[in-house]
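Shown next as C-alpha cells: one chain only, the form predicted on its own.
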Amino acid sequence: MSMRSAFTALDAIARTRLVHEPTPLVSAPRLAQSLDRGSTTILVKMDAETGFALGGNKVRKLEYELAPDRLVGVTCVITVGGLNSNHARVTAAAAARLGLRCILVLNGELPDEPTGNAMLHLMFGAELRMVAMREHRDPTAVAVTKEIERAGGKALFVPLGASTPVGTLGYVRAAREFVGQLAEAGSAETTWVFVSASSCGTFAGLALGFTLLGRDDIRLVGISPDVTEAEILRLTADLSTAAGALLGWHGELLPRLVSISDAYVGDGYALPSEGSRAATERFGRTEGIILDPVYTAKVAHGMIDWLGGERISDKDRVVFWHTGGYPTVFG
C-alpha cells in the first residue's frame, strides 16, 4: 500500500487531543563539542515537552488509547505500573480531564510522604491499589475490573505503558512529525535516532512510521533500560505488525532500520550506572537538558558510547529522542 493511504487511514482514527505538537527539535552543539564531535550535528527531539501532565512519550500513546470512541460508557480507567510510573501519572491526569475514575495497580510500597510521580498520582485523584510484585499487577487489575462491573460500571484497562497496537499509532504519527522537521534541518548521509526501548510502543511506532515513510536513510537505535535485545525484537515485530494492520499495511520493516542494545542496563531497571550518571551530568552542563535516571540517562549513555566508536561518521547526524520522565528525578 502507499504511504499516502496508510497516513490517510491514521488521520481517520479518532484520538483525544493531549499533545502540544509538534514538540521541539533542538540543536545541541555544545554537547557535540564536549564529545569531540564538533563537526557532527546532534539534535534532541524534545518529547519531554509533549505538554500534558508534565509531558513525556506516554501522552502520544494515550491520545489513541483514550480516544472518544473507546470511552463510550466507560466509568473507570485502570492501568498498571511501578510506584513511580510515568505512564500511570499521565493516565491519572487524562482520566481527571475526561471526568473518569482512575485506579492504578502499582507494585511497590507507598511512603507516608510520596514524592515524584507517586505524589502526582494522588494529586490527579487516582485510587492506588498497591501490590508487592510486578507479577501481581495484571491479576489484580482483572479483579478490579470485575469489581467495577459488579457495581454497574464499565472499566477500560490500558496495558503497561499503553504499548498496544492502538497506542503505537501515536508514534507512527510522531515519525511523520519528526521527518517534517528534519526537512528543515538540512541534509545528512544517515540520521541515527537513539530512543529508549522497553515496552516498545514508542520504538515500534517509530520503526513503523519510518518504514511507511520509506526513510532508508534513518537508523533507529533502541537502548534498553531493562529487557533483553531478543525481547525488544519480539515486541517490536508484534506491535509494528499489529499497528500496521490497523492502517491496512501488511509489509515488513525496512531491513537496515532497527538496531538494539541492552548493553547499558547496568545493575538493573531504574538503577543508575556510572555511565548514565556521567551522561546526565554532560547533558545538564552542556545543554541545560534534564535526563531521568530510568530511561533517558541510559539512552544518553548508549548514544555517547556509539559516538565514540566508528559506526557514526562525520557526514551523519545524531538525534537523541527525549521521552521525558522528569518527575522521577525527584522521586
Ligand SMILES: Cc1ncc(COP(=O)(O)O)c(C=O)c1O
Given for the second form:
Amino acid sequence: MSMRSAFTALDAIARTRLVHEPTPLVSAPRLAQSLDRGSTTILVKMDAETGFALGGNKVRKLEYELAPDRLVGVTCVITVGGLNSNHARVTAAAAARLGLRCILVLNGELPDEPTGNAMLHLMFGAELRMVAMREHRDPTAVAVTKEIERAGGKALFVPLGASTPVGTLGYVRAAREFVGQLAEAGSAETTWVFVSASSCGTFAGLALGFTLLGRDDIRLVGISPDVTEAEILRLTADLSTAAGALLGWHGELLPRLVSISDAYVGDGYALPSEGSRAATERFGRTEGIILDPVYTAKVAHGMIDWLGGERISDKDRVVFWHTGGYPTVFG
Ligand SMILES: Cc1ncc(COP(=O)(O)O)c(C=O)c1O
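Having seen the form predicted on its own, the form predicted together with the ligand:
Whole complex next, starting from this chain.
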C-alpha cells in the first residue's frame, strides 16, 4: 500500500470541521539562546491554537469521532475524564455546536464555584455526572447510555481522550500538515519532535503519519504525564495498527522513529515538579508561550533536558508540539 493511497483513504473519511488548520509552526530563537543552543533551530507547533473552544489536541481527534456519519440519529454525546479534563471541555463545546445533549462522567468533586475546564463544561451546557474514582467512570457511562436508550434517545460514547482508532486519524492528518510546513522551514539532518503521550491518540497518530510519509529523518519523542513507558508502547502499537487498518495500511512503524520517556512525571499526574515549573517560566519569559501544568510543562522539561545532553546535535532541528491545556492554568 502506498503512502498516496493511505492519504487518499484518509481524505475520503468524513469529519466535522472544527480545527482552524493549519495551526502555526513558529520559531523560538530566544528559547534556544536561553539554553545556550543559539545555533539549534527550535520550532513550536501550536496545536494549543486549534481554534475551537480554547483549542488543544482534542479538537483534531473529535473531528473524526463526531463525524456526520457517526452522528446519524444520535441525541446525546457521552464522555469520561477527570473534573478538569481538556477532552471533556472540547467534547461539551462540540456537542453544543452540533445541537446535541452532552453528559460528562467525571471523577473528582465539583466545587461550589468551579474554575478552569470545570467552569467551561457548565458554560457549554454539559450535564455532569460526578463519580468518586476513575474506575467508576466507564461503568457509569454504560449506565447513562442505557438511561438515554430507555428514554428513546441514542447515545454516542467517546472513550477517554478520544484516543480511539478513528480519533487517532486526526493526528495522521496533523502529521501531513506539519510535514508540509517543515518543508517551508528549510532542511535539517534530523528533526526531533517532542510531544505528550498519555492516552496516546496524539502520539500514535503522529507516529503513523510520519511512517506513512516515509520520514526516517524524524525522531518522535513521547513524554509521559503519568503513564509508564510500557503502557505507552502498548497503546501506541495498538492505536497505530488499528488506525492504519482504517486506511488500508498493515505495515510496521519506522524502526528508529519512536522514543518514550516517563522520566519527567515527578511526583505524579498534574503535580508540578521543579523541572516543569522552571520550563514553564522559561517558555513564558523567552517566547510568551503558555504551558499547562499537566502535560506540556512536563514535555518542555524533557525537551530542555535532552537539549542539554549529547543526543541532539547542532545540525538537528527540534520541535515542541504544543498540545494545549490552557484552561488548567487557571485551575
Ligand atoms: C493538553 C493536553 N496535552 C496532551 C494530552 C495527551 O494527549 P493524548 O491523550 O493523545 O496522549 C492531553 C490529553 O489528555 C491534553 O489535554
